[in-house]
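A single chain, nothing else alongside it, follows as structure tokens in the form predicted alone.
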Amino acid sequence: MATANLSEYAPGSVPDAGKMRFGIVVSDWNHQITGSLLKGAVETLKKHGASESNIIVKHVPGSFELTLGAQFLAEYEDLDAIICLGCVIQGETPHFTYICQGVTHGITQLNLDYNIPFIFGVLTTLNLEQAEERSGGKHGNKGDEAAVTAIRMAALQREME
């Protein structure tokens, strides 16, 4: 089990996001968790200089739909990075495995197919308590981590161009 605080990162390790545009696609399933992830991501982007007008948020029904929602953002908006936020909690059926594999593969494929970073901000937990701990609880907020990753990857791409 992870013991790191997802909201902690080294001072000075996050570039200025003032001239960057971000897309966030967020699952409405497990909305109490994904809403916290979204709040963390948006606050972290703004903390590092992104303006509200440069953060585009779109909602999809569930985590499985994150991939297509992210693809839509990539095709219809001029963005530096896209953050995918969702939460899949293991149940009694194999549904958890299929959804997690599909979303992971889909987001990985988007990274390979498009020339911008797609950030995996999907919690895959055994229970609601673990999800709460990682969406603003004792382990921080995966939304914060996803936002920092988006900024750093967008900056890396700009550096390489």
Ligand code: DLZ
Contents of the next structure:
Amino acid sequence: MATANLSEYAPGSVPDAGKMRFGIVVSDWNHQITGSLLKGAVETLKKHGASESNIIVKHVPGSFELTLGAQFLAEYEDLDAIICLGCVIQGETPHFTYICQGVTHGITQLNLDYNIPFIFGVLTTLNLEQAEERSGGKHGNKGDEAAVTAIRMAALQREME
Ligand code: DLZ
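Given the form predicted alone, corresponding form predicted together with this ligand:
Below: every chain and molecule of the assembly, starting with the one above.
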């Protein structure tokens, strides 16, 4: 099966984000990749109506810290959705597995503990090339996908409130 393009979505499927407020927590590890994810996420939020002043960006050292960074945002800011951006690249030791498990479980738990969506915008790749392909390369940008997911989930919550 072909890899989906992360920047493509059905026309009309993304609600207006004009009245929404977003948090983005981004990992500085593999910053050349996460910088592109951040750029994609911010541009996509703005493209769908979010204003710059309603996008709060905070940096953390590595993907393992995304969970707590996102929790800080949920505690100290009034937000409709929080996007977590990171890039974990497999190395020679099992460290990759532990970081991926930690951040995956952490973000899942935040989704259950808080009544706002936390979006998993973390690339987990076998090498740098795969990460480049998914951060503005031939497979699109995971940051775009995370932003669209954040808007859709925030709209879903508003609809159900
Ligand atoms: C330590 C580490 C390693 C080896 N690899 C990555 C990675 O590929 N991507 C990432 O986001 N973070 C990595 N880290 C850092 C951890 O996420 C975390 O910041 C440290 O283990 C904290 O000491």
